[in-house]
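The chain below stands alone and is given in structure tokens; this is the form predicted alone.
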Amino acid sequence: MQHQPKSAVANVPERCASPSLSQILRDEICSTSDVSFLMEAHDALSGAIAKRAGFKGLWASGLSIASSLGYRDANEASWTQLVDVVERIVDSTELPVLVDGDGGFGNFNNARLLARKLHQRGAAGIALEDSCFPKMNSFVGDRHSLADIDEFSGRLRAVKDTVAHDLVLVARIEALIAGYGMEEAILRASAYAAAGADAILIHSRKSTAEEILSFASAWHNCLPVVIVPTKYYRTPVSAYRDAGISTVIWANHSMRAAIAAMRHVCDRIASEEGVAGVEPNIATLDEVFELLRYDELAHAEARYLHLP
């Protein structure tokens, strides 16, 4: 396949991905041997845990991220603070990262330095959703404009020319979740398959797979395809590999359960006034220190460091 040139969209040196990060993302949203998955994570912690639990991807999710900052997930978090994330996530793991990039916070000019950005700091890839900016979660009410294909597909085109085969592109299409039907996500597929894309992500907001399910039918993998199974969480991972899906986003998960365990937490040591209780249930402080390798800055001072 022809190498397409990169955008000047900015001329600085970049601290890029290993080429074999995005490689490996690319080879597990691509695979036709297995369903492979996504962990998310919100912040260098979650990525630690996810990778320590044996995930050899992350998903690094809007919705997370802007949680754990204080923000709604409708773009009230900023790109840079998307970024300035990502980078810790990608240096506390060193796992292939794909980065949830919203609809890209703007027109195809937003997209391409989000994508630019994003490259320098170490993603493997991003996905873009075909929703108008400001965005808004996809399970918050009834209200969801879709972008207009040709505007949204050169958005896609913008930020392949950027930085080309350096992230794996993954189109999201919204359609079904803003009501347009089957026939609609399919047009918006092929579009997004022209426009460059590398997989389809494709979104529900039903309580069962039947819809993704039948999308996949009718899409006959003409690109990998992608889902996002918060809603239809009950379906089993068999009837994904039925039905050729390439890859698993588990989306949500490390968010919700931190907000689940610490409000418990926190509402025991508000009700006892004492920690004695949580301690038994707790992460000790030791294992603190050994996920996030307090043992290697030992041997690094040992090695490095000459005291008297």
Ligand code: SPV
Second form
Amino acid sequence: MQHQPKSAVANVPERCASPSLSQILRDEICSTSDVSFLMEAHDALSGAIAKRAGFKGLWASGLSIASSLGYRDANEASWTQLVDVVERIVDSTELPVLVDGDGGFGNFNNARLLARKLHQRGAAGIALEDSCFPKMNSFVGDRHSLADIDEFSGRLRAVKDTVAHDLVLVARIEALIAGYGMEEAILRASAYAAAGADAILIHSRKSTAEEILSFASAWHNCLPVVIVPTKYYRTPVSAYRDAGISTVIWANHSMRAAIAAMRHVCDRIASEEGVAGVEPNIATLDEVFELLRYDELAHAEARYLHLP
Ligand code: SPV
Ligand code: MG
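Having gone through the form predicted alone, I am curious about the other one (the form predicted in complex with this ligand); can you provide its structure?
Expanding to the full complex; the earlier chain stays at the top.
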């Protein structure tokens, strides 16, 4: 996936000039020629690090963004907080970002407002799940209530009518999470395809990929299939390739890595009453300055800042 930066100036985006990002995401998600990957970002820094690692597209994870804001993944963060974070991720990375829009924060009207605002802030796509507001993270508890198929299809149609081709629309099925079984999942996938979804995200809480591979086999790629192998993390990507999966989302690993690293460093500094011990194992300040492109600012100053 190639992406030409729109703006040569770091952190100065071309507002709302993102059909190209959306098209890039569409080409990736809708291509079945090979599997593509989206890396989780929960802020501009994690987005920049993912970009540095070579990822060409990002997943603005609801769980990770909520966690970094100190909220639970239960619609505690507002949709305006979500779009603010997404804007920073897009501005700083200039990568296509698929945004986890949860259930759309309400009914069809809330969902289309969210989608329109995400488009305005430069997102490339939105994933909407068939949960009820307020949602609960798929891996917490076992009483997830599913939205009515027709009502959720209305949310999808409203988003499609509002942002048409400007945002990739991924319909996420929580039927397997909620324990409804494969037949219900396929029924929902067909309904969401008819409602205008560009791709289907099938989610599973099983520790093996059996369930999502059965779905892929029954679904025959009627629409591209997106998966989130958080619980079935041992499955090799070759299995997804063989199954014709279009997109794999690594959904929360930067956030969880950050927790482990910050916990470790805080514990050491607290117990050692000093920072000498941790210094070799943390990012240098030069790395920080390089990541955030302080060099670009210096060049810009030389060019534009003529002080008397
Ligand atoms: C997220 O990253 O917020 C997701 C994936 O929706 S999951 O946490 O597995 O539900
Ligand atoms: Mg989520």
